[in-house]
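Encoded as structure tokens, the following chain is the form predicted alone, with no partner shown.
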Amino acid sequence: MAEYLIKNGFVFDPVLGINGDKADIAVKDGKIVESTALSNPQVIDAAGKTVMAAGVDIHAHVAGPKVNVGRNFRPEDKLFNCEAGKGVRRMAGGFSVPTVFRTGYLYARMGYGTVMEAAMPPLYARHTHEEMRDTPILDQGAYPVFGNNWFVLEYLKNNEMENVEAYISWLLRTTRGYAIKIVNPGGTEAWGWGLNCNSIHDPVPYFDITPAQIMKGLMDANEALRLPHSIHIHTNNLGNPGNFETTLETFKLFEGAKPNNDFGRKQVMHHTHVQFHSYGGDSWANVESKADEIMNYVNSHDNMTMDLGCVTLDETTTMTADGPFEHHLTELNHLKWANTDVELETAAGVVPYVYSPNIKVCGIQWAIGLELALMAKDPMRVFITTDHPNAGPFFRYPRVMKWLMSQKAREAQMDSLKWAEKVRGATFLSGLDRELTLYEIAAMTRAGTAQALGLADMYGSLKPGLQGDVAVYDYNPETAEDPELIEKAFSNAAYLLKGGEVVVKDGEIVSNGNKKTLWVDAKVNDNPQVRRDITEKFLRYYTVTEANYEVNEKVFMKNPYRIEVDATQ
């Protein structure tokens, strides 16, 4: 394999302490390596460039069945935006839900190397896998959503914690999926009464036990296994004024916990798409911004990672495990939406929607993203996503930064919206002159996504012995001083090596890379109450049999990549 030498960039590593220093990174056999170990490379000239680690993606949906109902009932996400095949790369077009060859591709040129799809219907692993197998260059995993599980909650009601942890184990292994997605807990399976679980409290039909129990236990099964990632959680009451209160409840559930893991993890619980979750006031006329009380909480208890779900002002197609969300989505916009439920595991809706700069409620949504972040005191905890699609396409990663970055790039964004007065009474954006610098971008795209996800000893950093992921932009920050730069370069990549392959260069797709699907397999006890409960599941109520279930990895898989965890200590 090639040998490369990326030379006198300047340099960006929340890792290693590196911040902007001119310096060069040398890649020999798909990794990170010190220069002295080159003995031919080839020398990319990185002078007057950013150089930082590929970038990590914690939380995007991207792959499997409710991305695939997006583009099939959403045509007209493909106008204008179809590319014909070239050189090495394929046929590709959509906007909000894109096929997996331009995800691949738009992903590369922004230099993300590893995107991790955010739920997986265990049902649908095989058609997810078949996804994320055909979409080129990124590393990729997937997790399974476990919140309206019936085994889970069957398990937790009669609080048979060994079970619990046998069932993950069965189902990661089954699935090939890699950590525990929770999503509206309780509150998807009751919807199938007509119901919802609106607060952490109310309690689940039938199964009578809360959304509570049924994240603290899904925590503490994660962390009896000692998985790669935390539990992963889309907390209750998404999206609805006044939910600021639901999800600092949430967060206080796991007070005082503490992670156990081998893997350099830190926290034990990742909430996503926080922005969503972040409402005052009781009704669309009065809500308001609660960032602030959401980041005292995050700011001061170091055992939880969070991403911001940022609103990009964009038309898109919103898309969620949370159906009675997606329900109640339909009946605000009256457009077009499709249901789906998934037998014993869960249900999804799909919903396109307008964040548009002309209604209020999206101006605030769009400044409390920012906010989330600028108050944001420990950026190895804080992550950039847009929850692709739901609040806007991945690809417009570049333009939050921009914001992020650049006072002057989010007043003139606010100047132009149509009730900006009452988006600044209503927020804290316009108060706020804290300017993101690209170690701390570094941070939230890079090293601490790989951190909480487990996987610092492969992704986010330039460390010698690291894979070979990095990125090079065409940004001085020495002499940029116009904003729309930012957007441009970490939109077009000058080069992206991805396992010690050159893969984008000049922001051009140059290779489809040789991807990694990750997954883990914790090893528990034979447990013979599962292994049956299990086998009478499916002869009941499943439409499948055990046999059709299981993902093949030969078969549905692009280069396994085993993270093996024992826990049967």
Second form
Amino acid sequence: MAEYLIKNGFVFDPVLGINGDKADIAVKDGKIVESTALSNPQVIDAAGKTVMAAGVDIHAHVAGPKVNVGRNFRPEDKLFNCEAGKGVRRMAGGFSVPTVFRTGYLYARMGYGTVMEAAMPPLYARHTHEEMRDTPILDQGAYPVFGNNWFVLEYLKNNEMENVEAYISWLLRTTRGYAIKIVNPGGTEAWGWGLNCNSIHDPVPYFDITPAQIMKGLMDANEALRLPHSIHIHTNNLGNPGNFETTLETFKLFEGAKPNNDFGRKQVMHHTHVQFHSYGGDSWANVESKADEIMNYVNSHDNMTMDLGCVTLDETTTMTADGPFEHHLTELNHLKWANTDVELETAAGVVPYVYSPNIKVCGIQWAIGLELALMAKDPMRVFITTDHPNAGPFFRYPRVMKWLMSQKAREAQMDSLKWAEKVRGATFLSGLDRELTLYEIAAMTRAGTAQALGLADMYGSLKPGLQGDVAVYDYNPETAEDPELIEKAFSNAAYLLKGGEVVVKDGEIVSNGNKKTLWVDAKVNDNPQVRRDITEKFLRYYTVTEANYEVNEKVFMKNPYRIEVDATQ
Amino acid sequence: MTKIVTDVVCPFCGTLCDDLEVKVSDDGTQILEVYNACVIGTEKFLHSQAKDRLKVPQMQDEEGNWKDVSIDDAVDYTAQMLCNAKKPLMYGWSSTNCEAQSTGNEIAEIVGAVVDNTATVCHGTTLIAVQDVGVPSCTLGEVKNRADRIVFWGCNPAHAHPRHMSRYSIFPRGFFTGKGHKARKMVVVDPRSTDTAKMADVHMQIEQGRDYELLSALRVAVRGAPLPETVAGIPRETIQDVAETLKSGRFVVIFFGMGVTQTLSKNHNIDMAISLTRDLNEYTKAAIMPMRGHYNVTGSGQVLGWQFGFPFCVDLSRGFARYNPGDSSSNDLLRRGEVDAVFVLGSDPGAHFPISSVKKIAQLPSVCVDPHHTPTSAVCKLHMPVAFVGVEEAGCAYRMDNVPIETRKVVEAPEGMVSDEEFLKMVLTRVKEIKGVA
Ligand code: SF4
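The structure above corresponds to the form predicted alone; please give the structure of the form predicted in complex with the partner chain next.
Below is the whole assembly, all chains and molecules, this chain first.
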């Protein structure tokens, strides 16, 4: 394999503590190495440019059934953005829900190498893997959803922790899943009857368990299994005025809990798209930011991580396993609504949405996303996302970075809002003069996310031994003045090396790389009861047979990468 | 010794039953018996065993005489035809696996073809309606476990999806439906008295083509607003009763078929049916689901969706994906004379397209890939027989509720026969050579 020496760039690496120093980065045989290990490298001149490890996205909806519903039911999303194939590139199109090819290319052009699919319905695991298989370049993994799964609800209700763990282990292996995702715990099951759980103490119909018990129980199971990633939560009551209290109550469930794993993960809980969970007030008329209360809590509790879910003020397509929320949303905006309830497991809804700069609430949401980041004390625990495509498309990350790195840029955006004064009044953003540094951005987009995923030994840093995933941006931190340059440079990586191979050169895709699909194989002691329960449920309640449920690695995955965990003690 | 292959997936209809058991001969070449499948499904398996099975590709000359050709010749003819055409149509894709669909799409991209599947004459109107109003739906297991109100509109599962009612919708006892069909109310809307209609609690024998009116009337009745004495031939009281039955259910499902997708008003009917489902969600839980016909027509829509963004009628001839049913749909293209070559795989337009379209196919360079002689193969210039996907070849297929299942290989294909995917891969390689792309 080729050797590369990326010379003289301004390097930002929070893991190594390198903050903009000029350094050379060496890549050989797919890995980062000491430059002394190179014999005859190709030299990439990075003088005057920014060098970071490739980006690692902890939460995006990029593959699977609801994503494809989003594509298929929105032909209008493909207007004016279809690109012809060229060289190694396939045809590509789509704005808020790009085709798999465009997804791969756009992430790569932002210098990202790894993207996790945030919600995989287990029964549709095969579909999710088919899409990931066709997504070029990116290393990917998918989180199966557990928070409304009948096995989990029943075992937790009976306090059968060993059974929960054995079931999780079985489901991760069977679906080739990566982590435990929880979406509106209990509420999505209630949605099977058109109902919801709006607080973490609302009992789930029939199952007689509360969302709080589900989340706490799954956290315990996650730590007992010693999984690479923590539980990944989207709590109840998303998107409603006054919901910050539900969010804080959720956070508090995990107070004092300690992580248990060999992957360098430090949190017991990741809360996703916190922007949607940080609202004060009691109606859309008086909704206001509670970013301060949320971040006070996050800053003082280091056993949790979170991502932002920044609103980007675009027209987009919302999609979530929070079925009742999507119904609520369609009642609100009267746009088209797709929903799928999935037997024994989950549900999902899809509704288009326009975050208009002319709507006060949208402006407030936009501000809150940024505030969360600007109030964060530890950028290794607070990550940039847009909950793609829910709050905006992922290719706006560079724009979010611009807003976070430049007060001038966000004030300009604030001024352009129709209700700027009202937005200012309901939020803190205008009072925040912090401007994030590239070092902090590197923490929020690669070093921190890799660590939280338990993948710090592969990604997120330029430490020798890690995968040769390196992004070079045409951005000179010493001379760049104009904030627009941030967005431009980080949307068009000068280079992306992926697994030691040049995939992007001068903003153009030159290779489809050799993607990996990550999954977690957690071994537990044989559990005959769980085996029996699975067989029973498949016989009686599922509509596919047990033997037809498992995802065939050879057929459905590209370069499967199994991460083994032994939890048999 | 014989052996039994279990958990076999039936590659016939969109019900995609996956509990079949097939008895095969010891050497794995003969299917002896098929258990659990309905008659149509069983036939599909047994048919692969036909003694007069076609094994060699054949080409038709100007005079209509057929002669055997080699697979290499078939590959070359197909590749040349697709590369030489300005705007070839690549149609079908519903009776094959997603892997073949994906390979076909890649070829289409390189040669600038229009890719269309059988939805174009079936549930394409549904796909259009979904683009207008969305679709609240669910998996079939939700129906089995929760649904107590079932509507079959313009479809006849007793004949077209024979195991649908027993596996999912009417008879099974599920988690919250322990009484099975006794606790379910069944409504059928059909102008004919079908075998399905005969089983219903209520059969609304609608006047032909008046679905839009009746659906609207139901929406009105659900809201409790006044109705005329009869709508579409159905008395007001019946409509009001049905509306009440639906509202009082805990979980309503509307299944609908070609009797409503392809009658007057077309996609507008489905708009209305989906809107009715939406309305019902104000009162209870309700879902709606198309009764997809071919076992993997849904899969073609999915693969096209994640690769190009549209579920059917995808025109790649301009170098980017374009979608405009009525313009980029097979019959419109054929009848306007806008395509100059036709490739068919996994369906039989010769039997299902209007005669004016079939005549056009007969005049054009054309290839039919199909295990059987079909009306399509009869008019095409090249007939390429292949292995049976789902019998002699595994691969992914999507059920009518979009749930993907990996079909199983039960027996070996006759010696020397290739699968759809293998044939397409050979064509792809040849196309790349001709076009000089990497
Ligand atoms: S109902 Fe359909 S899928 Fe099931 S056995 Fe019959 S033909 Fe096959």
